[in-house]
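Starting off, we have a lone chain in the form predicted alone, written out as C-alpha cells.
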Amino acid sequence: MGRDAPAAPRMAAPAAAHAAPAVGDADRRRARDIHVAIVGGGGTGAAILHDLTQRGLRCTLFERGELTSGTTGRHHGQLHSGARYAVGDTDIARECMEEVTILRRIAAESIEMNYGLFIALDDDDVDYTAAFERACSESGIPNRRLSTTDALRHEPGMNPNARHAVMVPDGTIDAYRLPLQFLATARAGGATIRTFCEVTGIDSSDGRVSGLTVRDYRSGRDERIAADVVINAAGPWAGSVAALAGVGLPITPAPGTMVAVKGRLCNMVVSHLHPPGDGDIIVPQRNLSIVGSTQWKVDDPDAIRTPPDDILRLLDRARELVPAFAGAEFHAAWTAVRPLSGRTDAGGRELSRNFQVIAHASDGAAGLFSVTGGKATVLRAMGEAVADDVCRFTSLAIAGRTADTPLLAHREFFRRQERVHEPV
C-alpha cells in the first residue's frame, strides 16, 4: 500500500549559480514528458489531479459524467476528527486529525469548524466513555467531557435528558467546494479535465499499460489516449474499470442512505456515544439537518434505490439526538455507495474505513494503480499517497507540497477559463 511508504525526499538547491543543476530539476524537466490519465472525477480524484500537477506530471483526467456526480456529491459532509473511529482504528482516527488541520490550513473557505458532541443517552453509552476518551487522547484528539448542562450550552439543539457529552473537533464539509478547491488549483497548473468522457477501455501490452480507451459524449466519437501511468479513482465502481485492463479488483459497494430536513436544528454535528452504526450522526448544512447513514452491499452501484424504511428509521434515531427533528419538515433522502476496501458477504461495516493503494503490476498491468476506501476528511492524503506510488514508479524524486500549499478558491474554478483540450 503506497500510503505506508515514505515521501520522496527533497533535492537540495543548487549551492551557486553556476553549479550543475540538482537531480530534482533534471526530474522536474523529464516530469513533464509523462502523462497520466486518472479516471474518476469525485473529489479523490481531484485531489490526486492536483498533487500530481503540483509535482510537474502532464495530467488528465476523465469523469464520464460531471464532476463530483458519484459519491462525493452525495455524502452528508462531516469532517472527521477520527473519533467516531478512534475505538476500533487508532491510526484512522490520528491520520483523520492531522488532516483536520491540514484542510483548516489549505482550505478554509469549504471549512465549517463548528465542533462535534458524542452524547450517552443509556447506560451502555455511559460504560463506553471512558474506552472512547481514552481511544481519543491516544489517538491525538482533543476531547473533553461535558455534562449535560454544560452540553446544552454549547448545543441547545441535542437531547436534553443526555447522560453527558464529549466535545471534539469534528466539523462540515462543503462536499461540493471542496473538490472544486483542488480541480481549480490543479487546473490553474496546467492539467486537463473533460466530463463526460467515458474509460470504455484501458489498453496493455508486455505487461504495461499504454493508454485509454474514452468515449466522448459530447461528440459521439472513440478516442484513444496513449498515457504512461492510469490511476483509478472511480469510487465504488472502481472494480469495473480495472476490469478493463483484465483485472480483478476486491472492493466492496456499500451504499448508505441520509435524510435531510428544513431547519438548522443543531450548530454542532451531534453523535451517538456508542460503537459506529445506523443513524447515529447529525450534520448541520447551511439551512439543513442531515442524519446518516445506514448501509447494506450491492453489486452494482449504479442500480441502487433509497429504501423507504432507511428513511423512518433514520429519522427515528435522529430525533434521539435532536428532537427537534419529531416536528421538521423533510427536505430529500438520497443513497451514496462507499468503496470499501476488500470484499465481504456482510453488511460492511467490519470493513476497514482506511483507504488503500493498490498496483498492479503483479496483475501483468504495470503502471495502474488503483485507490479504494477513504472518506472527504483525507482526500489530500490520499492524492499524497497515490503520487508518492507514481513518483517511486516512474523513478522521479519530487516530494510533494500539498499540505503546505493554500488550495485556490473554489470560484477560480468557474472564473478561469477551460484549459482547450489538446492531443495527448
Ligand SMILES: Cc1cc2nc3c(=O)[nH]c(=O)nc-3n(C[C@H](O)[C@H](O)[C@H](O)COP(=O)(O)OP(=O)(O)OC[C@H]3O[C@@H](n4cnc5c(N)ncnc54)[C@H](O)[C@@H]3O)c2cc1C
The other form holds:
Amino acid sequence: MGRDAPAAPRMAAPAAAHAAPAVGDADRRRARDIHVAIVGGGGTGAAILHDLTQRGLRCTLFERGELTSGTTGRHHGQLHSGARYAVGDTDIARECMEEVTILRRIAAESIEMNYGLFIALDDDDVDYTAAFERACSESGIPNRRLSTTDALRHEPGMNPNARHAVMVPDGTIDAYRLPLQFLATARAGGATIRTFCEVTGIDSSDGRVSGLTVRDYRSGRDERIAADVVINAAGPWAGSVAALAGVGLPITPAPGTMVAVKGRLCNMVVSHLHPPGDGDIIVPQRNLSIVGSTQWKVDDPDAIRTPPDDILRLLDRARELVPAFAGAEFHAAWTAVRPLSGRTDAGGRELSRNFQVIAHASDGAAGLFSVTGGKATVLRAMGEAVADDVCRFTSLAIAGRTADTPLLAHREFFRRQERVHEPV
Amino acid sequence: MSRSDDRAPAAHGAPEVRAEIRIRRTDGSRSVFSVDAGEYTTILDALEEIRTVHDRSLLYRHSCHHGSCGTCGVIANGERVLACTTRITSDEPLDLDPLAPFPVIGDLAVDATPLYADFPTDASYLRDSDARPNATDPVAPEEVGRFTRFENCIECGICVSVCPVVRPFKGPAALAAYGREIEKRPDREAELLAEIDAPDGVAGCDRALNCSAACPLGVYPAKHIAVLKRKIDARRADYSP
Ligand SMILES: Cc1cc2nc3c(=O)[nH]c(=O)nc-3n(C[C@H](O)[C@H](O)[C@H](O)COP(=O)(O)OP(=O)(O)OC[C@H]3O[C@@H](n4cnc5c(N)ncnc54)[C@H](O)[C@@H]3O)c2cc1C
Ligand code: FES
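Target state, the form predicted together with the named molecule; input state, the form predicted alone:
So here's everything in the complex, that chain up top.
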C-alpha cells in the first residue's frame, strides 16, 4: 500500500474492542447456507455486503443502476468528525467520531484527512462556541480553539475576518472509492454483486420472506431469486422497497444541492460555527471546492432537478466562509437525496441524522430488515449493526470484525473481476 | 411537497432549449428523447430525466455528478466527455454513444475493467496537497502532519478512448499512474520502470498526444510517458559500456 495516514496524536481512542469471536464449526457451516439478498448498492449496502460476507453468509447485492449511483456517490464528501451534530444529535456525533478513527485505519486511501475548522463570523457564533466545544468533548470529538491568526496560518483560504475558529478531525471522503473498497473486499470474499438489476418484488410465505423478483435490465428478463433474509438498503428509495413487501416505513427523502467551483481554495473543511443550516460547509476535494447544501422534502427521490436559486444562494454563502469563492469558476451543481429516518411536518433539519435498523417481523415479513438514516461516514457501523441483527435473527453466534480489517484498494474492485455481473 | 416542481429550471432567465437526445442502444438502434435544458442542465441530468421519467431500462454509469468519480464518460457528437460536467447548450441533436473501446454492458454503460488491468500494483491514490489559496503557504497543524489530497486522475478512461494505438499497449491512464507513483516513491523507480520497459509499455506510445488534450482533469498522460521514456533511456545509457 501507499503511505501511512498521518499520525493523529490527539484522536479519540478507537471504538470498543471487537473481540475475536469463538465461532463454532456448526455455525460456520450453517452460515454458508444462508442466502442474504441486499437491495441497494450505495455505501450502506456495500458495508452490509462486506460485513455479512466476512461473517461467512452467502450474499448477493442488487443495485438497479451503477454502484453508488443513488445518494452515496453524490454526497458532499465530508468525513464527519461529528462536530456538526454534536449539539443536539449526540448519538450520531459520537458514532461519526468512532468511525473516523476506524476508517483512517481500514480505508486511509479514500480519505483526505486534513481536519476541519468551524469559524465564528459574528457575536452569535462567538456565544455559541462554548456550547459547541462542550458538546464535541462530550461526544469524544477532539477540538481545539484557535485564534484567527493561528487558524489563518493553517488555512489561509478562510475568511480573515472570522472571530476565531475551532479545529476538529473532519476530512474529505472519495464518495465513490470508499464504498468500492468495501465492495472489492466483499467480492474477494465470495460475495456476488449484480448491477443494473432492480428489485421489483419481495416474496414471502407464512409471514416470512422467501425471495425476490428482480428485473435484470441488461437481459431484460425478470428473475425469481430465493433468499432467507432480505435487507432493504435502498437509501431514500427504502420506502418504495419496503412497500414491495406490503410494509410501511417511516422515512423522509430530503434532497439537498451542492455546488463545486474550480480550484482548491482551502485544504481544510471550513464550516460555519453555528447550528446546521444551508450552505455552511465547504469541502475541498482534489482541485475543487464544494459548498453545500440545502434541504427540502420530496415524496419521490427520482428525477429531481437542481433548483437554480439554490446555486446562487450557496455561492453567496460560500463567500462568507472562503472569500475566494467570489472569483472562482463554476464547475458543477447537483442534488442528492438524504434518506432521513422518521417523518416530519417541518423542514427536516430537526430529524436526527442517526441511523435505524428496523426488523419487519411484526409487520408480517420476518427476515426483512430496513436501514434508514445515517451518514456516509458511518457506513461501516451501519453494516455492522445490520449484520448483528441478521446474525441474531438466524441464531448465528458470529461477531463482526470489520473494524479491524483493512479494506482492499478501490482498484482491486476491477482487478479482481471474476464475480462482477455474475448472475446467482 | 416537492420544491423541484414549483421551481422552474430556467428561473434565472436562462434560455431553455429543447434538446433532442439520440442514444445508442445495446441492439445498435438509436432511441430519441426530447429534454428541456436550462442553464445548468448537463448531459447526465438529461439521462437521469430520461431514465426516471421515460425509460427505466436505459443503462449508463454515474455516481458523483461533479467530475470526481470517473464513471460517466460518453461520446457526445463524436467528442469524449464526462456527461456530468458537460452542459447542454444548444438544440442541435445530441448523439450519445458508449465510450469505445471499452466493452459495452448495455446502452451507454461500459465495463471499466480493462482500464485497470495494467495499473501499477499497490500504487497510492493520495498525494501531497498543492493548494496555495493565498500567497502564504499553509502550515498544517501538528495533528495533520502534512496536507494531502487525492490524485487528479479520476480513472474515467477518456485518455484510453482517444488513444489511436491499437497494438497491445498498457495505455495512457496506467502509464500516467506509473509516472505519479515513481514521483511519489523514488524507491520504487527501478521496480516500476522494469515493468513498463517493454513493447506494450512506454515504447508503445506513438506520441499522438490525444490523451493529454482530452483529459478532463489535466493529468497530461503524454507528459508522464515522455518523462518515463527519458528515465528508461537514461538507465539504459548508465548500463551500456
Ligand atoms: C446533500 C447531501 C449531502 C451529504 N453530505 C454528506 C457528507 O458530506 N458526509 C456524509 O458522511 N454523508 C453525507 N450525506 C449523507 C449520505 O450521502 C447518505 O447518508 C448515504 O450516502 C446513504 O447511503 P445509502 O447506501 O443508504 O443510500 P444510497 O446511496 O441512495 O443507496 C441506495 C441504492 O439503492 C438503489 N435502489 C433503490 N431502489 C432499488 C431497487 N428497487 N432495486 C435495486 N436497487 C435499488 C439506488 O439506486 C441506490 O444506489 C449527504 C446527503 C445529502 C443528501
Ligand atoms: S458522474 Fe462522476 S465523473 Fe461524472
